[in-house]
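One chain comes next, on its own, written out as structure tokens in the form predicted alone.
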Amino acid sequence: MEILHVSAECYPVAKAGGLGDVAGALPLYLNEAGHLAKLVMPMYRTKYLYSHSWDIVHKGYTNLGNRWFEFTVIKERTNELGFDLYLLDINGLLDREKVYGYDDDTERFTAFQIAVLDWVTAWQHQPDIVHVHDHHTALIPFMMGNCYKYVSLRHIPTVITIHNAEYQGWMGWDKSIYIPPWDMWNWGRLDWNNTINPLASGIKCASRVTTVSPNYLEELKTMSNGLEALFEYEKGKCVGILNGIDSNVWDPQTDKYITHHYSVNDFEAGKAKNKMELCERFNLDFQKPLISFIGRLVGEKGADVLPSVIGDSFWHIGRRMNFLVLGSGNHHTERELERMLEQASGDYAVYIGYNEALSHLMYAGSDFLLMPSRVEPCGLNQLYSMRYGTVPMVRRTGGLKDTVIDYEDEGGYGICYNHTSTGDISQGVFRAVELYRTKKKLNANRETMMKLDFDWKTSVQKYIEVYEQLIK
């Protein structure tokens, strides 16, 4: 099968969150299981686009609504992901830096899905599937189905995969000129609640809808964001499909970003290596277990809560840890956990920012990583840390529910609790440092974790079973 996947991310090119790490792996493993698999996506202005080799494929001319404009796919000429990644510049529009946070975000995708499709409608052959990924290019299932200038795509299967289901694209109904000429008899394939919603119209209009994990697409249908009755309406074509990590990359043994490589058979000393030059280079405690926390500082993360647990903590279990934050988001949260850096006793430390080698050094070096997430679809950070042998402290929801047992239940080795609550978690914590006392047990639960198979080539089978069944 030919699959043509359109992603606003992918990792290494550019990524903002799991989504990039998906689309940058799931084509890949595509591609190894015998499948062409294919990945386009907005040619940012990154690091990877100035230092890699391009060729041109392609240029067009097209409109949004009443503004014409010309783009460009490029093609990247080694191959070096492992499968074709193409590259689509508008200028004015996708010549930016970042992925997203631009008050034309709505302009800059929608411009971006219609100049897919005109590339797609001008190819010599056709795709077997187009697989589309979250809200930024969930109008491309519609307009494929809907616009009269893409008949000859009708016939082709679309899957949508959710990678989260709060951000869903709105834009008013006085943007509906952006689209191309569709019949107006349809509008109610793009509306939901009396606006444009592009995930709603995914959803409606794929052949298939897919979630990064089987319990998020359960949690779907009672809370995600205003398209509860959707999900339960469509739960005949949503499949759950849980997300794989790259073992090539996130490996213990062969990890570029770190100095001290390990294995299952000789995981002890070389996170203790690890663990020291993390320990001396924020000046912690080596002594103490070290609770790390790595991602975005926003609200569905449970990053809110950071400070009065760090503080809570420190309080009713005494200074016996040490806390670790990598991230950057929300400004006040920033705020409050550099100010907590006053306080500090070689026990906490605090990067605010995005660095992707010390996120590694962090999940080799750390005891613990603490995910307190109020929404999590799937979660990678949890599978990444028991790749390298550190126990993740996660909140019951999602696709952390799927891949986390308590190390209490039978054949456990996480550490579980149900609210993101200071007492919650605080809870968590305290068990943490216990388990660390108990270097038997903590050396047991590792190597469960290091043993487990969360490796994409298990994921990819579930993709291609769902291929199958829409082109059959």
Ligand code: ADP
The other form holds:
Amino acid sequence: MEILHVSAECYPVAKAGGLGDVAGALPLYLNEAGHLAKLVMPMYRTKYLYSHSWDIVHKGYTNLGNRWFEFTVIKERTNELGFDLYLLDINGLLDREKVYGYDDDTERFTAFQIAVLDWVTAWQHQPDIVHVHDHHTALIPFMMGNCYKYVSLRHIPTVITIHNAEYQGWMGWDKSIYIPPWDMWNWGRLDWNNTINPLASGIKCASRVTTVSPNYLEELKTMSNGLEALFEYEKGKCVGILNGIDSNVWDPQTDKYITHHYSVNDFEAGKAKNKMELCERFNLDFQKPLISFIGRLVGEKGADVLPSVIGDSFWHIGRRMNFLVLGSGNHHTERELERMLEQASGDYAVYIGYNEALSHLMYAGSDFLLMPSRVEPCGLNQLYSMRYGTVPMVRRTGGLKDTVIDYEDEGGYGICYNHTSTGDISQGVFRAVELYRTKKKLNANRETMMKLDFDWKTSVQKYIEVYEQLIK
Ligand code: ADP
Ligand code: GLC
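What about the form predicted together with the named molecule, after the form predicted alone?
Entire complex below, previous chain first.
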């Protein structure tokens, strides 16, 4: 089968979060399973672009409403990522450093999707499946099925994967002129609550919908930022498939970002060396359990409660543990976390920003990884931390519930709690401190986690089943 993935992110080209990791791995593992998977994404001005060689494969002209624009598609020459990687450039819209966060994101991603379909229309053959990810590419199923200029693509099945239903790409009906001519009788396929809702449209129009964990799909029926009824209505075509991890990138034996490698046979010494490096760098106490947080500092991740959890833990449990936070996002949370340094330095450190290398060192060198998420469609951090023998401390939600079993339950290894509240999380911190004291139990947990299989090889088979059902 030939599958074309369309995504706003793809590691290592451009990554803002887990979507990038998944888009960088899924096509690779599909290819390894014997299929032909390709990926097209916007040509942001990232380091990866300038450090690789490219061939121009297509040039075209098209419109975003009244705005006429030229676009270019280039392909990475060496197939370094293990699949065909295409970047699509639109001057004035996509030629920026960052992936998201611009006032004209609606225009940027709508133009990108139109240009992708213009390009695919010009191919001499057609892909078997078009697979889109999240709201930035979710208008594609509608456009393929309804726009007159894409009538030749109408029969190609589409799959949309929902990595995060909190963001839906809402745009006013005044922007409907951006979409190439279509039969206006079908306006209901774009609409949700009187606005164009790209994610809702993707769910309505795609042949199949997947979410990144089974439990998240269940939760969406009762909590999906306004789309609950739609998920209930469309449940027949939805399936939850857990993300995998790319073991070429995330392996403590070979990780290119860390110096002290280790495996399940020598993790105690290996983790200690990485922890020492972290503690020296951030002036923390090697003897105390190190509890880390890595992620976007937003409400979804529960980042706003971190300052009070840290304060509360020191107050009630004493300075018996260290905290290290890596992240960026909400400015208020960033400032609060920096302010915590005044009262807690020596036992707490924070790095505001995005730092891929540091994140790897933290997965390797921390004892525990805190994830108090309010919403977590899958969560990759807990999967990485387990692979590196670091105990995840998670709220029972979304994919966290699917992947982490509390160490006091049968077959368990992690620490679980029910609410994103200071009380619940601090109780988790207390349990972490206790677990750290019983090294034997802690090491048994580490060993169990490091042997768990969250490899893409397993998950990718489930995507293949979905595709096969569609092209039968
Ligand atoms: P989400 O996609 O919702 O942010 P995931 O758990 O799926 O959450 O994936 C987050 C990914 O982004 C992980 O690879 C994590 O290591 C990485 N990440 C998040 N914030 C940072 C940061 N500040 N620096 C480095 N990596 C980060
Ligand atoms: C989203 C979700 C996260 C998931 C990731 C990759 O960003 O928030 O939970 O792991 O996508 O699917």
